[in-house]
Amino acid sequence: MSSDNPIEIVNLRKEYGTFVAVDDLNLSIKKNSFTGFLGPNGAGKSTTLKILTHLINATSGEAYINGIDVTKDPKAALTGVGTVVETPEFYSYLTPKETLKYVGQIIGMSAESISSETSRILAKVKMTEWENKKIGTFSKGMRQRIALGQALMNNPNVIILDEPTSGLDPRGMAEMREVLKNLRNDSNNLTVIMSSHVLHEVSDLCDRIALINHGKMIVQDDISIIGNSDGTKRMIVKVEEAPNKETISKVMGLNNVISAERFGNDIDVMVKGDAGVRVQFFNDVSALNIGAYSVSEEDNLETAYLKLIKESR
């Protein structure tokens, strides 16, 4: 196994009866990458995790973690793993403090470590203030927070994490999202896996995409590579009044517009060239006077994914 890749999936594969759920599956993630992990519902991201985190078993195949195949040494292989993977269960009569204490002293760190770094890692995940309340008065989003604290408690080199922001409120999400992105800035050495069904959460934290559909690997490389694979960008133009025919004509007939069509009340564009080529875009389309009044740039990577996931099927 290559040591730039800490984590290597070769020839996966899960069976429930004649059910296959995760189908020769090759996936290969990156040493101090943070890859999003995404599929449609059913697609075997879950069953993909829970096998590299042996929650289940493979019917066949390896899944290693930095150089040790977890379907025959789990032990050996998650040691100096994190993860938070299905929905985290606490004592609800501990503190936040008590319980990483606890996780402290179950993986066997020393009792000024475990002080330390308890300190440490309820200010990384934002959860000082709260370091003395019960976790059976906290919300969800809190709780999720604590479950990522205790996947820090042993310092690992890497953390797999199962959608950690579904079921929470938005605010939740911005908060575990927040933390996320500090942990990816502020970490040397640290590679993370992360599935999410949340498109916008994986452009704004990951630099990897992994691409899975009927247990199959469709597309894994950068981010930058698979949103702008075209070198395209999608458009959204805002007008005054609903497009007609000529209104879209005029936004066709502009430099390095590729398509133009009404989208509801709007304008969908696609728009070719880097972000200069955009920039000159939106000064184009105000100089119309079609009643532009806003521009904006969608996210690639949705048009992407449902581009790839449509032609997998």
The other form holds:
Amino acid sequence: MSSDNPIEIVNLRKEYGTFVAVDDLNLSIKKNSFTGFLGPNGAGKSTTLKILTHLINATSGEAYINGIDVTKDPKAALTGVGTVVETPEFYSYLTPKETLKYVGQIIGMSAESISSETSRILAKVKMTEWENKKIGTFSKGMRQRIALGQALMNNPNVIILDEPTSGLDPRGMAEMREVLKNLRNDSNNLTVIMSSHVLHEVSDLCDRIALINHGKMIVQDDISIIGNSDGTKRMIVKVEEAPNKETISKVMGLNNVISAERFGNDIDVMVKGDAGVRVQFFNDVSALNIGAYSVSEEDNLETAYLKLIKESR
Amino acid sequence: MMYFETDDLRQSYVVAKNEIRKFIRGKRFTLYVVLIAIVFALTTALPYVFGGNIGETPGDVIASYVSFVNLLIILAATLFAAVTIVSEFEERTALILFTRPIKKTSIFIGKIVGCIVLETVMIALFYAGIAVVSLIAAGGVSAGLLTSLGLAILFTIAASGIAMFFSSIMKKGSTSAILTFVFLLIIVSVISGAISISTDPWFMVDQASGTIASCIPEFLEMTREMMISSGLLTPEQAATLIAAPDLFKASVAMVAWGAASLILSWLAFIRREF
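Now that we've seen the form predicted alone, could you pull up the form predicted together with its partner chain?
Full complex below, order starting with the chain above.
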């Protein structure tokens, strides 16, 4: 296995009776990358990550972490790996400090390392204030930060995150994202794979994308390449009154516009071209006198995602 | 991976310690302690309340208490071992523990050891209480107490193994606990009753665990007197049917039940997926 790819999945397959959840999947996660693992519900993301974390067994294929096949030697493969799978629960009778100590003892850290790591990590996930309170009393957001904290014990070089912000309220999501962002910015030798349905979160955090559907790999590449694969940008034009056919056709007639359609009370426009083209589009829309008061560029990843998923059906 | 290394044992020890801490800090433990205290207090006080005494010889004193030990062990297995594995899945704590670099066998060993240690300590404390009462009331302690304790520990292992089996295959802790309790208290007795028509069911776990009390001669004597006075048995029948048990066979039966159920629950656990 390549030393540049701490995670390497080869022809991985998981069958539940006649249903194929993961269909001979191949995936390579580059060293020091923060990879968003995307796909619609039922695409096989969680199944893949559960095989990687030894929560379920593969039907066939290999899944290497740091060169060790987790399907053959899970204990060795998961050494040096931190995981947050779905929304884990903690032993409610333990405090964050005791939880991290327990995890540290399981992975064989010395008492001194556990003590110093615990303080460092609790500060990192902003839980120092609650370090001696029973986890049973914590909110979901706080628990999820503890979940990330336990994944960071002993400085892992690989972290596997399965929908780490799922089920959190907006504040919890924002707090978790901030912690993940700091983690990305502060770490030199860290490879992260993170499944998520929240595309703007993936855009914000990840530098690479792996997209799967029906258990098969659709595309894996740098986020900048996937987001701009055909140079098309999605623009949303907000107008004073709900757009009629005439308004839509006026927009459609502008230069570099690929498509224009009604999107609620707004107009959803696909524009092909660089930043200069988009400036021109803004000016052209303003000059149309259709009551436009806002033109915003939508997340490219979402556009690319929807297009790729549609093509893969 | 079938091989087991020193680090695997160390991890089992960490899991066992956590398991004991989990139970001690939980409501089930408080409930169990209260139940033991109630049984002990009532057994000690009621004879005096009704103008009698707990016994004049150490054997008599012990005989008053040991008949409850079976039930206390079944309760312990129901409250602790029956939920130890299933709760990891039901409460989603498995997502933390099972994704660490640790073999499932280490987790299994840690959990069963934690349960058995805790249950054994509780039963041993009950026996320590009997010894203290025996010393105060009868001026000594019968050697039969240690024999009874040894058999009680064997039954603790067997009952915990059976509880762990249900815990390994069930989806809910409550179902596992009910099944454990009903199986140990009712189902095995029904099966033993059916078997006894054609042969001696000494190998059944309920029959074997009966020796925890019947290994005390004074307990046997008390039972004979009760059966005769209630008219259920004649003195001759009582002498034949309520005889001193074969402790070796009973021990072998309990060890076999413990070993078989633990192997089955281990196999079920290591194959279980989240």
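Residue numbers count along the first chain shown, from 1. Everything quoted here is computed from the prediction, not taken from an experiment. We call the rigid core the largest set of C-alpha positions that still match within 1.5 Å between the two forms.
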Legend entry - F19 C-alpha moves between the two forms by 2 Å or more, core aligned: no
Legend entry - C-alpha of A242 moved at least 2 Å between the two forms on rigid core: yes
